[in-house]
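One chain follows as structure tokens, the form predicted on its own.
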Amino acid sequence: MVLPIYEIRSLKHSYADQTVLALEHLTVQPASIVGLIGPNGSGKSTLLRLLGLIERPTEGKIFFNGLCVEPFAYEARFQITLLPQEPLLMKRSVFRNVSYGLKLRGNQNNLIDRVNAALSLVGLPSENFARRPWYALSGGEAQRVALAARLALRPKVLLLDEPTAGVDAASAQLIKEASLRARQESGTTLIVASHDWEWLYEVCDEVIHLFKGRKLGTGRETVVFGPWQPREDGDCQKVLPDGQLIIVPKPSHPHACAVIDRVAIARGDKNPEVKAEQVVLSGIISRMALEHASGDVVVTILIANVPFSVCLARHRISSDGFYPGCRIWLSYDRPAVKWI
């Protein structure tokens, strides 16, 4: 049995008495790629800082390679590195930025070669960039230098917080490729928080959906925000801009969000028959992404301005004639709606 590189037990983390993260149990396997998705404020960055051993959890334990570890633990501090969403470069040349971590760890063997190799991975040839000062870099180049500084360390775990946010398309592609090569060539475990869910589904062994600091599922779930209007039959509804109704059972509290994770879709020109306790909506497929872990296709359907997600076997995509832009019918059972 392979020992998880990470195991979380009964973890809670709070700021100013407000709990921002609560995970009962979570494991990450060595050399795997794990994606973290969820809206802003869902706890993704907090989880990465805790896994990076930068902060101490308010409650609970974090195990690394079977050992219970605390911030800056000797057993793990040189094996884990975090690339934050807005990394800051030191006021020095590109070469000195990338080599700094190696020097700090006393690992100066083949220093020039390791720095050059790391810069090459992120598409910054050393002959053009090694001597360049930090202020002469574009935003995308600075992000790639920051990533190169971490790749040069050849870490066991690379934590990435929105690595492609706010950079140009070319830089984003190079950052993605360099990150994946670290896993392929060095067996590095990657944990990536990103809003680029299509990329995550394509490359990740597991995708974790965080919402309000808790693990909601795999990201296939649809979360619908209120406000909810009461109905005469005791249920509640949300009126969409096109007049369609999302109907749900009475929420658990006024600010609750509906979680709809059992969705079916079908094509057809006529309105389908509506079964008891079933809601049927009309929408358009906006995008599709192949899920690496299962080989299925994650389909996003836009119902007015609300995106729904459903996972389909690949053979259904061709047999049922689904494609981005086609209009479909979506259905779900009201009693199956959950609240968070």
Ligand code: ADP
The other form holds:
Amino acid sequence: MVLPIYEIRSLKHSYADQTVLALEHLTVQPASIVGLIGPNGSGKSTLLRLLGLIERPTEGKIFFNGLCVEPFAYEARFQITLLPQEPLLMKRSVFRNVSYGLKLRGNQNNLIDRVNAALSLVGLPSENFARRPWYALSGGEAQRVALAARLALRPKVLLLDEPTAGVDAASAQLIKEASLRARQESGTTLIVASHDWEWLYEVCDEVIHLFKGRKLGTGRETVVFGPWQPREDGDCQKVLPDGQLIIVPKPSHPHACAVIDRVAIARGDKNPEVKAEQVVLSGIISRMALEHASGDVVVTILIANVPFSVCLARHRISSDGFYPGCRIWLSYDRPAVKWI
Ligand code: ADP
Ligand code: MG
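Please supply the coordinates for the form predicted in complex with adenosine-5'-diphosphate, as a counterpart to the form predicted on its own shown previously.
Expanding to the full complex; the earlier chain stays at the top.
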């Protein structure tokens, strides 16, 4: 068996007594691509900082290459590099920014070539960009310089925190391609937090869903936020803007989040027959993404403004005639709803 590059045991992180991350166990294989998905505040950046060894977890252990590592551990720190959500460039030229980490590591061999190669990977030819000062870059170019500075180090692990958020489409594409090249050419392990689900499903060996600091099942569940209104039959409901009702068993408190698993979808013009305890809703397929790891297709369905996801075997897409924009019926069993 291959030694995992990371192993996390009973990791917990808190700020002012509030636990923002609690992960019992997690392993990451070397040269794999792991995606982190979750709403804002779910702990993605915190997890990346802990894996980047730049913050001390409140509890628990992180093993890197089989060894328990302390934050700021010198050896490991030089093999791991984090591109934060809003990277700051130094008030220097592009060349100085990209070469800084290499110099810091005493890695001065072929410095110019390595900087040029890294810049070229992110689509910034050095003849045009190496001398540019930090203030003469667009947002997308600055993000690419920050990435080039990390790629130049040929890290064992590259941690990317929302690398394509808020950059232009061309920069986003170049950032994605350059990250994948690093994995392909240097065997770099990539751990990426992103809202770009389609990209993550397409490229990742594993996608981890975080919710309120915890790993949420397989990530194929749908989470529906409250508040929930009581119904006469004892269950609770959420009224959607189009009048449809998401009906669930009574939660422990009105603002609990419902986890709806085992969702089924079907096409058809007529209202389907509804079995007792089953909820049927009408929606539109908003997107479909091929899940690289399983070969299945993750289908997102909008029921009014609430996104549901369901994972289907690839053959069902053509046999059932599903496509983005197509209207479908979605059903789930009320008693199967769980709470977090
Ligand atoms: P995400 O990246 O998924 O949006 P974060 O890891 O940034 O989530 O945040 C998780 C939770 O931790 C949030 O509730 C956030 O407010 C809190 N948090 C993050 N950093 C700090 C900090 N330095 N001090 C206090 N709370 C923090
Ligand atoms: Mg974040």
